[in-house]
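The chain below stands alone and is given as structure tokens, in the form predicted alone.
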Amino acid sequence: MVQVNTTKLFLRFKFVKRGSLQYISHLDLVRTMHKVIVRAKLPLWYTEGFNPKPKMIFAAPLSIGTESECEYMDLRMSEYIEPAEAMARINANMTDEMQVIEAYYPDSKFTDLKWMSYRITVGDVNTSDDLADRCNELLLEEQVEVQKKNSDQMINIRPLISSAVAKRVENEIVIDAVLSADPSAFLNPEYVVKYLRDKGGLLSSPDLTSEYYEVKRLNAYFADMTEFR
């Protein structure tokens, strides 16, 4: 067995969350993962006290209705286990819609995660090249102001957008955006959709059944835009 310092031995899991599982809340995800890791019989470290619990840490929780190709969970281990073995044990207890795709002992912390990329796909009855151009013009403005959720306050989200490009793809508008994932300044991609709806006329049909949008998280990055690990 490999001899390592187990004072704070965290194993990181990168996993996908797709399909119908995009509709479970973060709290439901935590509960599900707790059951999965117990069934996987990993060498978990538990808190002390009347109700011992494994140490689980998640990065940048997803909003309900968002698919993801890069979710992260750190688990504290009580002893060393090969990452490939841990990944196989967890995946044996998961569905096809949620699978671990990487497992490793990290050198970074979740506070080092600064940016995340998203693809927003919009089915709009007015889809056109002009609408895509209008979205791009709005996203390049110095003041990208939206109303803060549950508040009358307007906030400028422009500093939290590293890049955002819209293009027409057949009958849809596809927006590729890199947004802040800093815990102190996290930007939900829903705010980008809201801004373009309010200012650009995106998703403006009174018939709600005629239009739609989907959000998928694609990747994660350090401050220098190298891939997060």
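In this text, the rigid core denotes the largest set of C-alpha atoms whose superposition between the two forms falls within 1.5 Å. Bear in mind that the values here come from a model prediction, so they are computed numbers and not experimental data. Numbering follows the first chain given and starts at 1. Compared with the form predicted in complex with the partner chain:
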The other form holds:
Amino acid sequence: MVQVNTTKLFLRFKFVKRGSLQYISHLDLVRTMHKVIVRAKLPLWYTEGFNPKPKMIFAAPLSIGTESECEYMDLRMSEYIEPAEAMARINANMTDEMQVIEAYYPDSKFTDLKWMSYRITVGDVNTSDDLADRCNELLLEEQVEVQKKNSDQMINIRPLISSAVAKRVENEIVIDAVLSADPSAFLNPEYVVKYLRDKGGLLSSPDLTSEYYEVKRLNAYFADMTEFR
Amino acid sequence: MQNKNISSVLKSVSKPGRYIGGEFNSIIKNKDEVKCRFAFCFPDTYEIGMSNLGVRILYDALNKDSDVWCERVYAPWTDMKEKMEQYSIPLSAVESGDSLDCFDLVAFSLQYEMCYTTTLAMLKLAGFPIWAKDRAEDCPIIVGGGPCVYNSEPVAEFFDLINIGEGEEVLLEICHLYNKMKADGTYTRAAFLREASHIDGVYIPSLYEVSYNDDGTIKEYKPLYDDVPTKIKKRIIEDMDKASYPEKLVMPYIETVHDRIVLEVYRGCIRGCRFCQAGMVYRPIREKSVETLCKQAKCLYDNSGYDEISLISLSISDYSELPRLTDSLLEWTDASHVSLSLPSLRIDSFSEELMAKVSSVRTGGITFAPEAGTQRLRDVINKNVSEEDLMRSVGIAFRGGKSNVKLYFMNGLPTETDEDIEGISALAKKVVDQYYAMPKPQRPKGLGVTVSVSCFVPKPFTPFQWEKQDTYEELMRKQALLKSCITDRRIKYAYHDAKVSFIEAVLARGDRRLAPAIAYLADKGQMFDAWDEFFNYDLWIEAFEKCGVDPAFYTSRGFGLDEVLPWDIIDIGVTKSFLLRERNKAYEGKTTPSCAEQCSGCGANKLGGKNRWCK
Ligand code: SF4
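Starting from the form predicted alone shown above, please give the structure in the form predicted in complex with the partner chain.
Everything in the complex follows now, all chains and molecules, and the chain you saw is the first one.
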């Protein structure tokens, strides 16, 4: 039995965010979750004061356009509840595209979460083994420079990439990458796509509907690369 | 959802969450098992459409029928519209993702005149001809409804069928007729529309011929066949306790305008403000019981998780059992961290007690609507509110810690003089003085008084329906005059664009001859006129010129008392003679008591409806 600290009783939920829910921003996810946990009638702990709110903490916010098999929310409870019971109640109040897959009272903090793995799937009109090779060469360069969002500044994201390998699978280029999720040095997988697009001619078609790419977060790790829990 | 390649489009537009559907509590049916697919279109953004109570009610009512599947459709934002045109992506419903040609009936909720161009833009994106007469046999039936259809004439020829009045029952009757005629093989577009015209509350524009006099006024509306009614009677729900009301709300993922539980407390209004269309067209007043309301509130809370319940109706404090209702709700809302809001409080009924109940969680400002600056003009418009009422209410608000007061007024009301305009600034000044009359320690910090002024639009089915609208120049002069009167820096002055009000008046009061002008704008790609950044006055004027429409004919001309009005074909219950009586009283500066004090015999009682006032 896990040791439960009842002074600040946080219950952790690992959930998926799939399909069309990739288009929901983090802020909207938080608002949505707020209503889910109220509907689920969990024994929520509320802040004191004028406008009481439940305490919800999320790990590594996901950007719009990324699906996930690995989202985390810590929720403060006012009293002990069986994790399986809480999970069942939450799942009954969410759609198929967002479901809790694990619930437990955690020992770790979100600040211990250092790396996350992603799968980037690209449906490029020029998909070939050569294109995959070209991506691999680019990802192995010492300087992996991309332009920062909303600024002219170029940054080298190489230190934030633990590994990144591209391969061709039928008509798609599949890139598996492990990227920094440290709150002080978080790397959005979109930057990897952007880099390959700018440098390697990936997704070069001007016709938006002829190509596509999907990004999916797969897992989370501690600093020593063991699975986060 | 759509195929993979659409994902690149969704990633390239703003707020893609608008287009994905899949919300908790949204309704998915098997399309092979339903007989009638109904697309409910809202000609504005997802965020606005999702907040609309009428849509919530009708979506639920239609889907309660297992033969019908009602889905929602919203207008794409301009960036998405561009992409849809570029890549030939048709407009689709959020539930199934199916394009609109898969539907049997496609209905539009017309909430404000400024949504007309958006409506046509949506018809175009769906690939339908915008004129009803051009539609082929297999095109879905295009239906109109909502508050604008009390004078739908400017857009009547774009619709196959128009629903006049409350839709919960009649929309289902229409679906049933459709299903029946499809099943027994008698369905043709023409046969269906002819048959539907016999249903109370159904208006088939194509079954009437309109003729005009030499001076441009309307000569007559003539039904093409004897069995088609000469007037269309508005539909109402008789018993609000038995009326269909949703138990679940579709929960949007993205933030919408009114992201909360909205509880409709009653329909209609006991007041008779003479400029107010809603106050007339929703008569007679029909209340829900406290028991019904409490049940609905609790159920919606359990199924939504919202932390705010908004009690709405035209004037919430007129609800005959408001104290019992708020007390019953407060029995559980506070403990559940749910707040109550009452957005339509009248000045004369504002009380300390009421404020304590509703402000438990909420801070922020408070709004009052005296509408006119002097007692004389308030009597003319029958806004039975005095300066003392306002001062008393403002005092309560200040003492209750509210320091931001917003005051709503209207410019250009019938008989208005410069004195009335000066009265607006004087009234605002008195509110400021009231604040400073309080001992300093008791004053809430940061006084803010905002005077917000809109322009009067003489609306159909009001005692002022025959009135002229001030010209644009005159409205501008009045706005400038008021501006010069307000010298106190603590008073903020906000005013509506008189150009918008002018176009609104043309569309609200227009007849069928306006349709080509609206189509002209749609052909130019115009939409979202309700949004300041897209409203294009010059284009409207250009459209009127190109289509031979003189906008002044509908605005500053005023309508003759014996003239056939474009909306005379509709019977809202309230009689023309009552409206005329009220108009005459306005000119005499005489007020009319509310229905709660005395029935004035407006005629709405003949519609039926369970209520305690109508004689
Ligand atoms: S019939 Fe009388 S009580 Fe009923 S709405 Fe009309 S005026 Fe009011």
